[in-house]
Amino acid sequence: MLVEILQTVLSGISIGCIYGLVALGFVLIFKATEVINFAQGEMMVIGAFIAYSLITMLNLDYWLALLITILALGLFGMLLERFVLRSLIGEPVFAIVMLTIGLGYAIRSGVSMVPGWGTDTYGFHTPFTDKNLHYGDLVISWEQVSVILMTLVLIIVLFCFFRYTRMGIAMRATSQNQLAAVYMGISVNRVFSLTWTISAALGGIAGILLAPFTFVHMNMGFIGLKAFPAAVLGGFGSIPGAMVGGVIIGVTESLSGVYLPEGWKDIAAYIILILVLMLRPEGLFGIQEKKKV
């Protein structure tokens, strides 16, 4: 019993995981620019896909796929802040919204579109397939235990970039005081851009590592359904609060696809949110805000 309780548990925390670093994604645009991201779950497909052809199609080595996934997803971001939504800036944040909503779709039809990709589902092997721990009756996949470390890396990298760089420390500023972060000679221009960047390549990340456990296909994307209320339950201008959510998220649908009958799977984490949210409205770690009238 405990063997089952253990090894779902960290199939929870590794799903979660994943979870974290697309709602990571999410409020990373939301703390620089006050935008929510619709589109942020088909940077996952986009990723996937591309992993998929340089693994399979060039027989690339995985690391070298990653890397790459990585710097054209990165691209990809970057190329969309400034063409696409950079001409919206000052417009109502609605539209903007609604504006990600269609570039949501636009990608998932665009996938589906490409030779070799479709609507077909795929698979790919990483270095951890079918490798596994055994510590007496429990069995841990090394994809499992990947998919955990590497977002431990990409935690550490992204705290290190906030904490010490210089392009961090403004980002951090201009998420706090855009009007501010101008008067100190930062360009909020170029701190947008940088923050879709990375959002897109974590969405990219998220899609590489998800792919040996729902395998790739173009509604990969709808996963952004689950990492907003991981966002959200976490607080959803904190980005040690996406991990936590994600995890939160990921722990309970696994624990409940188990223990409880079938079909709480799908609502039991969104029942959690429901009462995060009643009793803590910001977040587990949002910061209330109080308004004198």
The other form holds:
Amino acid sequence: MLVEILQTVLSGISIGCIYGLVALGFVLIFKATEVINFAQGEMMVIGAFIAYSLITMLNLDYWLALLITILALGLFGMLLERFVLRSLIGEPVFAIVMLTIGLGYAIRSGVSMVPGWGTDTYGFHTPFTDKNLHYGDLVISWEQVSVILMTLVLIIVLFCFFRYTRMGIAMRATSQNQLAAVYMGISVNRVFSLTWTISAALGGIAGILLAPFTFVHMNMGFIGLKAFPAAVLGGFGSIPGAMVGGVIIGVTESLSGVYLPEGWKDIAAYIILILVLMLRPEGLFGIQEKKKV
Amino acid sequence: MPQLEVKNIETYYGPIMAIKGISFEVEESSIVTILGANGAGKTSVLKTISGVMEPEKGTIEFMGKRIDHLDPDKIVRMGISHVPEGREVFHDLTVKENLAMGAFLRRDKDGMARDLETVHAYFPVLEARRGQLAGNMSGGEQQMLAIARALMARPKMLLLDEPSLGLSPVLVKEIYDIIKRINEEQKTTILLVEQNAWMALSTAQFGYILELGRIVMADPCDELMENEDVREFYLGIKEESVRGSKRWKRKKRWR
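With the form predicted alone already on screen, would you show the form predicted in complex with the partner chain?
What follows is the whole complex; the chain from before opens it.
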């Protein structure tokens, strides 16, 4: 009994970490540009497909494939910002949000048209496939542990970047007060570009991490619909909030999948979301906008 | 040759012409002030200089080089730092991080460390509060931080937009004393925009008076202080009229 609960919670945490990473992509772009990027889930699709091609078609090492995928997605995010989103700066936010929804559709269809990718479902081997840790009755899959560990590493890297590097602090400054950042000589275009680069790369990593659980498929990006409540739950705009929100939703989902009747699994996340928002409308880690006049 | 030369600039704020063709000069190491009421276009003048707004017509030259239509970061790099109206510090960054952002374009670690010491010497409160979030500080402290942040870029010219806004008279005096010291000790040129005419005229050497987007007077500050219209409309000193009663609708003579 206890073992079963532990295993369920652990698998919830690991899937929650992936929700969190996608939610983090939403939050970073929202904080910097006030746009919600509904194509964030599709970054995962591209990431997973690229990694699949590199690993199964080119027989590359998993870690090398991971690195190449991160760089490729970063470049993709940068180009997307430079050639698509930058021309819309100053347009109404809803127009830009609609554009990202369109981008999502375009990417999904684009992926299905690539020879060798298409609409089929694929999988690839990772160094953790079929490896388990045994603790008495408790069996923990390395796949799940690796997701949690890699997410932790990513968060520490991001935390240090935003806290200690000149560009990271400049990105926080720009999201707080764009005009003042311009007065400091910070180039807002460069900040936006870097934000999209980081978010797309995060999406790509999430895609690779998710692949062993849901397999590689053009519609795997719909998980973004679960990452979105994770971001809202944590208080949209809060980086730790996105991760905590992701983990809460992951754990709830996996517990209700095991202990509640069929069907609860998919709505559990939203029930939690509604409850939290009723008690704390600004989200768990959200700060209510204070404006001093 | 003046350090900053503004010639005939016209700037639009949306469809409204905020600056209607004004020209002025600022000499190196001087303090020059632009006075005007709400909506006179003072802030627009500063924003046009620092590149945040673009002039439709006219030229701006800084140290002999055209700077109109340059990007704001290039203008900061040339040595013009803007302290915006209402402070605009980064609320969720610490004091230390705010100051680091002031030096965003600089790479010389030694020079930056030296300037941080200088800035701390002018504003000891910032050193004491270096780990605190800027948003939790009082208005006066935030104003000091905004000035200190601009100084961290080691500017040749400082654009100050209403440093007295919303501060108590004691604090206003304290901040103006420091502005004067910065000008004397660092030889930083200061272009000051104010509604607080008394403070501005007693600090600056030369003053312009801006009304509805036009410059209507340009004189040394001591002469402006003697001017009857400036005294009545900007300093609020009412002189008794011949009949001993106040005339409510007296015309300004420069119109």
